[in-house]
Every structure is written in structure tokens, then in C-alpha cells.
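Read the single chain below, which is given as C-alpha cells and is the form predicted alone.
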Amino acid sequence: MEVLQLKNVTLTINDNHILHNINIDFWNGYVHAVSGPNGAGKSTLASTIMGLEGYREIQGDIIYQGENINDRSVDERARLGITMAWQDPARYEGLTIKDFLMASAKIKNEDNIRDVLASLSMNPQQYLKRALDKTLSGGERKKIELASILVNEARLVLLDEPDSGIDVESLERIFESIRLLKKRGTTVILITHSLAVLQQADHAFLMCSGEIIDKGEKEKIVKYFENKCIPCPHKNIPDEWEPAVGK
């Protein structure tokens, strides 16, 4: 069953066509990946789904659990159960990590918050009283944002480049969290150009120049990484280009 559907979604910003006639079905409880090169439109697609300012004037329809949410604000979409972890997480000067996570939590229970931090290799005793500010590294802020998603128990989670600024050990913790979200029945959409992140998905879409050009099980989309490129409508594709598959 589809939890989220994009039907003929087109986005134009300052006369530039950013997304072109996007048609995607995201299945409930699956881990999906939207993959492709930098500049393909992946993060723009995520921002459009989330309903960020500047990304809501679209053509087409965004259907969440059978309801058109085109006119819904970010806050309204969040209340419906849609949330997003940014590639560069925000800072909140003056707010402690404990207060931030408690505000996000569906169940206001400090033990639950401690368990989630520990699952991300973040010592609760060390982090709960720290401020969510510039003293934290990008990797720490990313894990705290993921912790807020875990305690929030959202139904649809968008993770924009979850491996950005993360060391190998922390990345494996994030992968464990993705598996936990799936186990809970959460639908996860991974926005990525990383093969390691793509491998965490059940199903994937390949994006190029604002269009979905391929889809299928992750093994099918992995060929993009093996061959660096596949036939697509990108304006910079050389005339003499030939696919590497089979060579």
C-alpha cells in the first residue's frame, strides 16, 4: 500500500524547471532510496515533499495516506507524521539536547531518550545537558537530529544524505537506526548519492536532471555506481557515450 504518492509533480523556480513530471509511489513500511549524482534534484524533491518555503508552488499532486497535502504547511505535514533530517542539521542556541529531544518525543520519558542516545553511541550522561549549538560537530548534530526522529515515532522519514560528515562507526549506528525505523513500520526515504547508503534500501529510484529515469530493487540501481552513468536525458551527456554494461 502506498503511504505517499507524487503524481506529475513539476517544480519551477525563477523560470528554471527543477523537477519534471515526477511520478513516484512510496510503499508503507519500506526503506526507499532516491539516488543520483549531485545536482540531480534529490534534495529539492525532499524539500518539496516536506513542503518547505519556496518549494510548494508545484504542478501535480502530493498524496499522503490518500489525502492531497499540496496546501499543507511544514508544521501541518509534521503533525500528519512526516519529518525530515537535513544534510546540515540546524543549531538551536540556548537549547539543551535533553530539552530538544523531550520536545520532539511522542512519549515524554527521559529513559526513552537515554536509550535512543545510547543506541547512537552518544553517552546520555555526557550529552543530555549539552547545548545544541556550534560546540557540537556536524556528525554529533546529525545523530541528535536522528535521535529526535526516533523518539518522535514519525510515520514517514526523509533522510537527506545521512552519511554526510559521519565517521564509519557512527554511520553503522545510523544504518542500525534505519533498520529500527523499518522494524517499527516507518517508511524511510533516503536521499543519497552514496552506494553504502543505497545498500540499506529495499527499493530505489534513480534521478537525473530533475527526472526519475529508472526504478526497481536496489541491485538494479547499483549499476549506476558501477558504470558511473546510464543512458539519461542529461544535457551534458557526450554524443559518443556508450554504456559500460557488458563491456
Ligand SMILES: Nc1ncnc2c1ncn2[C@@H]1O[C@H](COP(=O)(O)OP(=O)(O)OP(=O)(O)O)[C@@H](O)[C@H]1O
Second form
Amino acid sequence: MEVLQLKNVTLTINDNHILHNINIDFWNGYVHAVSGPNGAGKSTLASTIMGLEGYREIQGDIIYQGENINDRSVDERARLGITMAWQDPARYEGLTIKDFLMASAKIKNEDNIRDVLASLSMNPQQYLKRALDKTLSGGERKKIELASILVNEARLVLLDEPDSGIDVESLERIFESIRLLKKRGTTVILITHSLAVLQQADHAFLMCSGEIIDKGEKEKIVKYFENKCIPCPHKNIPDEWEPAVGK
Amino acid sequence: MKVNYFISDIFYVCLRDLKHYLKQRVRIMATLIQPIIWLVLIGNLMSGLTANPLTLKFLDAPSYLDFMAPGVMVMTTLFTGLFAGVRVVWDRRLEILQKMLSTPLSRTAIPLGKIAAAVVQGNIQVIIVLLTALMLGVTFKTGLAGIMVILIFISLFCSIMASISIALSVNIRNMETFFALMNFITMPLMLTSKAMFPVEAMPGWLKFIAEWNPISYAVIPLRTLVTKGWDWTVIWQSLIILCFFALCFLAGAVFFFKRARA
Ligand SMILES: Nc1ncnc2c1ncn2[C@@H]1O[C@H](COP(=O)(O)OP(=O)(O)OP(=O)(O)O)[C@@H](O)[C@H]1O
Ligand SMILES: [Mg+2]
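Counterpart to the form predicted alone, namely the form predicted in complex with the named molecule:
Entire complex below, previous chain first.
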């Protein structure tokens, strides 16, 4: 059964089709990956599903658990069980990490928050009291963002490049969290152009220039990576353009 | 359980804004110095000008400084309250609002938490004004109990102003527009009220506006408490009117915040 369906979704900004006629079924309880080169429209797809400001005026339909949610606002979608970890987490300044996670949690329980931090190889002792500000490293902020998703206990989780800025050891912990989410029955949508993250998925979609150009078992999509080939003509680059250096 | 969570949501939003406020040293210094300038400069100057029996009858107070101190408290609150919307505009710019909205945090708790933070700030600043006024020799007829009641009035008035600010901020995307709008509102609001000048000295049309100006509802009971004493008719009347307005404006702020597109 699919938990989320996009039907002929087109998003036009300034006459550009950032998303073009997207049709996707995300099956319930699966880990999905959406992959593709820079600028393919992956983050835009996530923002559209979450219903962020500027991404609400779409053509087509977004169906969540059988209900059309086109007109639902971000917080309404959040209440229906959709949540998202940003590619570049907002500088949510002013709270301590503990308060931030408490505010993000569905069940406000400090032990729970400690467990989640520990599971991302962050020592709760060291981090809970720290301010959520620019003194945190990029990777730490990414992990706190992920922690806020884990305590949220949503039904559908969008993770936009969960691996960016993350070290090898922590990446393994993040993969464990993804497996944990799956075990809880959460549907996960991974947005990535990393082979390692793609390997975590059950099923994958390949995106290019705002279109879904292939889908299937992850092995099938992995092949594109191995061949280092982008199968569609790059619409972003005009035909007549040639790099000066190569001549 | 649900109510519990709602209150803690308000608490976190409020806490975040307050911590941010306490970090802005320059802003705090400025807001502390400004009322002192009002009281010391304008207050003393006008005290000299108005120290004759006729004008004192207009003022109906021991001196212009006594007359003005409640006005300065209300002005300070006005500015603090109207500043509340800045945080909404900022949070939206930094995409923090989107993040907040994508969590289980209650959407109603966001404006309420921000208004609560403004009320705390308003009280802090009014206490500073109170202390300055005391040092300048203003006598509070109703003493410490009166000061407590003054802070209740200040809290109600501040929540009204913060509600207006937040309701206006929801569709504003940049700071400059926000400040222009707030400037546009504050000056006329201030000058057509009973805060700075006695209503008896105003021409008829201005008198009429001043009667209806929301600032007057906060200034009059404060002035009564400072210069006259426990006049319960004035206090109860203004308290009921301000409570009513505060509830309406809070509901309005929540309504507009929830209706906004983001
Ligand atoms: N608001 C906007 N206005 C104009 N163009 C936009 C807007 N949002 C996105 N785009 C464009 O849409 C395309 C897709 O952007 P998107 O951020 O979704 O890419 P992505 O697949 O996430 O890339 P990356 O791998 O670099 O994160 C880009 O070319 C981007 O410049
Ligand atoms: Mg992206």
C-alpha cells in the first residue's frame, strides 16, 4: 500500500518547471531513495511534499494516506505525520539542545532524548546543556536535526542528504537510525547523491532536470552511479554551450 | 497531558525569545536609557514650564514629572510590545518558523509564546522606569501594592500591543517594511493619547480621539495609582476594558498567525 502518492505534480517558478510531471508512489514502511545530480530538483521535491512556503502552488495532486493534501499547510501536514530534516538545518538559535529536542518531541521525555542522542554517537552529558548556535559544527547540527526527527515519531520522514558533512563512524549510526525508523514502521524518503546512502534504501527513484526518469530496485539505480552516467540530456546546459578549457 | 504539552510548547517559544532578548546588550541598554532621557530631559524641562497653579490644575498631579511617569511606562511598553513581530519576521527569514511548524509543536503556541516573551520584557523595562522615577522624586501614592497593580496593567497592555504586532507581521517578509509600518503606527498612536499631555489642554477633536485611544485606557489607571490613590471605579473599569481587549487581540493574533500562508 502506498502512504504517499504524487500524481502529475508540476511546480513552476518563474516559468521554469522545477518539477515536471512527477508521478511517484511511496509504499508504506519502505525506505525509499530519491537520487540524482545537483540541481535535479530533489530538495524541491521534499519541500513540495512538506508544503513549505513557496512550494505550495503546484499542479497535480499530493495524496497522503488516501487524502489530497494540496491545500494543507506545513503544520497540518506535520500533524498528519509528515516531517523533514533539512539539507541545511535552520540556525535555530536561542534554545539549548535539550529544550530544542523537547520542543520537537512528540513524547516529551528526557530519557528518550538522551537515548536518541547517544544512538547518534553524541554524548548526552556533553551536548544536552549546549546552546543550539553557531558554536556547533556542521556535522553536529546535522545530527541534532536528525535527532529532532527521531524524537518526532512521524509516519513519513523526509531526510534531505542525511550524510552531508557526516564522518564515517557517525554515518554508520545514522544508517542504524534509518533501520530503526523502518522497524518502527515509518516510511523514510532519503534524498541523496551518495552511493552509500542509496544502499540503505529498499527502492529508489532517479531524478534529473525535475523529472523522474527511472525507478526500481536500488541495484538498478546504483548502476547509473557505477557508469558515472547521467542518462538524460542535461536540460540545464544549453546544447550550443561547450567548455572553453577542453578545446 | 495535552494541556501540559501545550503549556510547555508556549514555554519553549517564550524561553527562546527571552534568551535572545537578554543577549542583545545594546538593545537593552538603549531601552533602559530611553525612558531615562524622557523622564530626565522632557520631564524636568516640562516640570519647570508647568510649575504654576493653572497648569498644575490641568495636569491634576503634584508635578509634570508625576504626571508623565505613568505615560513613559506605557510608552515603553508600547514599543516593547510592538517589537514582538520582529521575531516572527526573523524566524521566517531564517526558516526557523518552517522548522518549528514541521514539528509537533502547537501552532497556537508560537504566537502565544512570543507574546508572553514580550510581556516579560515589558515588565522588566517598566520596573526600570519605575526605579528611575522613584529616584527622580516621583511619589507613588499607592505604594508597593499599587506598583503590583501597575504591572498587571502593563502586562495586559503589552499583550495587546504584541498581538497587534504579530498579527501585522505574518504577511511581512522583510524587516524594513516591518519597521516602516511600526513607525507609522506608533507616532500617531502616542501623540493622540493621554500619555504625554493632559486631555484638558487638547482641542475638541483631539480630545475625542484621545478618549478612544487604547493607550489612554492604560495611562489613566496608572496615573490614578501614582498621583491619586485607590480609585476603585477607575481601576476596575480600565481593568475590565483592558482584559476584554487583551482577550480579543490575543485571539486575533492567533487567528492571523494560523491563517498565514506559511
Ligand atoms: N525558488 C526557486 N526559484 C528559482 N529556482 C529554483 C527555486 N528553487 C529551486 N530552484 C532551482 O531548481 C533546481 C532544483 O533545485 P533543488 O534544490 O531541488 O536541487 P537538488 O536536486 O536538491 O540539488 P542538490 O543535490 O544540489 O541539493 C535548481 O536548478 C534550482 O536552482
Ligand atoms: Mg538538495
